[in-house]
Every structure is written in structure tokens, then in C-alpha cells.
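Just the one chain here, the form predicted on its own, laid out as C-alpha cells.
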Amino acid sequence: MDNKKNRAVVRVPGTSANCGPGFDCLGLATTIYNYLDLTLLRGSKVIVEATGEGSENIPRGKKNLAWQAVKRFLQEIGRADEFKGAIIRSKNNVPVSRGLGSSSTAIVGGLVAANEILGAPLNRQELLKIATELEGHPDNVAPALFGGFTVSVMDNGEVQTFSFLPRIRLKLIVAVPDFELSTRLARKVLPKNVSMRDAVFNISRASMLISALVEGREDLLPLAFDDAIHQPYRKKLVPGMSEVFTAAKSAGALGAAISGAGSCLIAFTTTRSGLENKIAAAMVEEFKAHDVKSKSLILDLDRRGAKIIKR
């Protein structure tokens, strides 16, 4: 088998996890993409080339996250002794360590490309299991794989995901501050226990969010994005977070949340509102008032998830 037959290129969407109240279980795929070009090698050399966002900090060689995913996939299907290396080329548009799922794009990209090259021995549910194992939780890898809006449940180490397309056509406005925020630090500030009151607050909002999206009830969304179990503790890590939320809502957003573990903040409106540019400007301006330089991204909901674009 020559190298051309051992090659696949995959497009993977960036993602936003939690969506406010759905800590570690809700996620959505966005129309910002990373591209991964994988060639499997029988030799043991791992060559990594990267361009775009954060490319200077992406590990080369065998520490590369996409290679780790490919290696784990090969072990799963019993072909690790056959393919011991790879050429991995990535073109990255998703900001790194900002809460838009950049690590998930590498994991999912590696898995989907390797699976395609070797004749798709695993289905997407089986790929999700490996991706969740590598990432630690499914809230980003699930939408990266399936697209749309995802609800994921862990049960005795097994992950189950429900993916759907909302009946409300959402516009996603992301404010991207000029500083990174590691997931490890963002998790470190969280409490080990939460009150019954806060648990009920989040359960009700997360339930309302899914119900509103499935039924097309735009009028219920302003109630649905609030959170009591992670954002109040993380706001000290993102200067001006609460004020940026307020500015977004004042400009017409239906709600706002930290994107994943941050540092990005994401606001939600509808495609028909026409308010996305106004909301974006308000968020950037409010960050500026807190001495934080930022840029905005206006995105749609990705409907496909990871997609093979060349084989």
C-alpha cells in the first residue's frame, strides 16, 4: 500500500462546551474549522507540520495530540505493529486554549482520518468512546464528531450522546480575548461540592435550554443560559466577564456564557435578529473597558461534525 492510499484529510469543527448550565455534558459545533492531513507510515517516524492559530506551540513528533489519538486508534483495532508512524499536517483556525475545543479537533481529526484510511472499522460511537477517554470528558469531542448540539451522559465509563439540530437558527458571537486560559486552572477554581439550590438552578436551566431548542421556543432562551456551578467561580479568571455578559444582553443577545473553560465568551442570538454585529461590538468594547484586548467571531452552528474532504 503506497502513501497516497494511506492518506486522508479531515475537517473538524471547533466547539463550545457547557453552554452555560450544562457543565461537562452540553456542547455545540461551530463553523470555525481545523484541517488535519494524515498519512500513515509503516516506519516509526512521526513528522508534524502545523500552520495557523497556535502552530508555534503545537508539539511535534510523538507527543503530538493527533498522533496520540492515531496511535490509540491503531491499538484499538490491532494494527499498531503495522503502522508505527505518520505524517501529520494541520491548518488551524481554532484559537488555542480559549475554550473553543482546539484539543478536541486534534483528537477527533486523528481518529476520523485514521479510521477512514483503514476502511472505517469503527463507527462514530466507538470513535467517541476513544475520544472521550483521551480528552477526559465528552462535551467537546461529541459535537466535534457529530456536529449540531449535543447532550452527553457518562455511565460506568461509557458515553452516550444525543445530537440534534435546534429548531431555532442560532448565531454564535464569540469574544476572543488575547490571553489563554488552561482547562486545568479553570477546573482548579471550582468547588468540590455545590448546594442543592445551585444544583436545582442548573438542572432547571439546562432542561429549559434543551426544551426550548428542540421545540423552537425562542421566548424561553433568556431564562436558559444562566449557570450557578462553574461560571461564578471562573469569572475571576476572565476580567470583566459579568459586564461582557451584560453588554451582550443589552445589545440584544438571548444569553451569554463562558465558552468551555474560557477564556472566550459566547453570546447567542438568532439568524433573523440581525443583531450579531451589534452584540459583537458591545462585547469587544466592554472587554476593552477592562483593559482586555479581544476580537470577535460571528459563527453559525456546524451541522456535519468531522468530515472527510479528501481520500
Contents of the next structure:
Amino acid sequence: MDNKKNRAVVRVPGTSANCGPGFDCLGLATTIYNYLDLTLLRGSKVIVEATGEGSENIPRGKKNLAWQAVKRFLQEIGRADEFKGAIIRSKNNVPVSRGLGSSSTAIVGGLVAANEILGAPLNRQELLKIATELEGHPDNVAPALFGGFTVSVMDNGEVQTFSFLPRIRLKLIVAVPDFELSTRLARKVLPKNVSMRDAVFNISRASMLISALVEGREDLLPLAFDDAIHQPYRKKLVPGMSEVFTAAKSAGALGAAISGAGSCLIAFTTTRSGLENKIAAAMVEEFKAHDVKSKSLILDLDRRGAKIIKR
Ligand code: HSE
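Having looked at the form predicted on its own, could you now put up the form predicted together with L-homoserine (HSE)?
Following is the full complex, with the preceding chain placed first.
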């Protein structure tokens, strides 16, 4: 096998987890992408080149997350002795440590590219299992792999995912603050237990959200993006969070939420509302009123997940 045959390039969407009430369970794929160009090597060198978002801080060598995923994949299929190294080139557009699933793009990119090079010995469900193990929870890796909207359930360490394309064409407005937020810290502020009342608050809204999206019931969405079990505790980590939500809704958004563990905030409207620029401006303006510099991204739902673009 020469190097050309050992190479694949994958495009992986950035993602937004939780979607308000679906903590550690719901996720969606967006039309902002990272690109991963993988060449498997027989020698044990790991060469990492990165450009774009966060490229200066991406671990080079064997600590690189995409390499960790590739290595885990090779072990899973029993070929780790055959390929001991790789050249990994990434071109990144997804902001890092902002709740848009940048680490998932590295994991999913590594897995999908290596799987493609070696003749697809694993299906996407099997890749999801490895990706979830590496990431710790499924709500970013599932939409990165499958695209669209995903509902994931963990059962004794096993992940089960339902992915679907909503019957409502969503426009996603993301306010990206100029500060990073580590998922570790954003999980540390969460309580160990929640009340029955808050649990019911979330279960009802998460169920309503999925039903409304599947059935195309836009009228039900304004009820469906609220949360009582993680956002209230994370509020102190994102100055102006509640006010930015209010500003987005006043500008016409159907709902708003923290994207993943933050720091980004995401608001939802429909493609036909034409309100996305107004909502984006309102969110950035409100952040500014809380001394937070931010930029906005106006995105669509990615419909296909990780995609091989060169082989
Ligand atoms: N569900 C996770 C959280 C997403 O909110 O902590 C983090 O990427």
C-alpha cells in the first residue's frame, strides 16, 4: 500500500448539544465544518499540521485527539501493529472550547477517515460506540456522525441513537463570545441531584421539542427550548446569558439555549422567517451590554454528518 491509498479526507460538522432541555441526550449538526486529512503510516511517527480555529493549541504528536481516535479504531479492528503512525492535517472552522463540538469533529474525523481507508470494516453505529467512549457522552459525536438532529440514550455504557431531519427548516443563530469555557468546569458547577419538579420541566420540554420537530409543529416550539437542570447553574459562567436569551426571543427567535456546555449561545428560528440577522444582532448587542465581545454565526442544519470528500 502506498501513501495515496492510505489517505482519506473527511468533512465533519460542528454540533450543538443539549438544545436546551435535552442535557447529555439531544444534539444537532450544523453547517460549519472542520476538515481532516488522514494518511496512515506503517512507521510510528505522528505528524500533525493544523490551520484555522485554535490551530496553535492543537496537540501535536501522539497526544493529538484525532490520532487517539485513529489508534483506538486500529485496536478495535486488530490492525494496530500494522499502522503505528499517521499524518494528520486539519483545517478548522469550528471555534474551540465554545460548545460547538470541536473535539467531536477530531474524534469523528479520525474514526471515519481511518475506517474509509481500511475498507469500512465498521458501520456508523459501531463508530458511534467508540466515539462516545472517547468523548464521554454521545450528544456531540452522534450528530457529527449522522447529521441532522439526534436523540441518544446510554444504557449500561451502550449508546443508542435516533437521528432524524426535522419537518421544520431551522435556522440556527449562534453568538460566539470571545472567551473559552472548558466542559470540565461547566460540568463541575452542576448539582449531583435535581428536584422532581425540574426533572418534569425538562422531560416535558425535551419530549415536546422532538415531537414538534418530527411533526412540523412550529407553534409548539416556543415552549420547547427551556431548561431547568443545567443552564441555571451555568449562568454564572456566561455573563448576560438570560438577557441574551430574552433579546433573541424579543427579536423573534422561537427559543434559545446554551450550545453544549457553552460558551456559545444558540437561538432558533425558521429559514422562512427571515429574522436571523435581526436575532444575531440582538444577541451580540446584549452580550456587549454585559461587556462580552462576541461574533455571530448564522447556520443551517447539516443533513448528512461526517462525509468523505477525498479518497
Ligand atoms: N452535554 C454536554 C454538557 C455537552 O452539557 O456538558 C458538552 O459538550
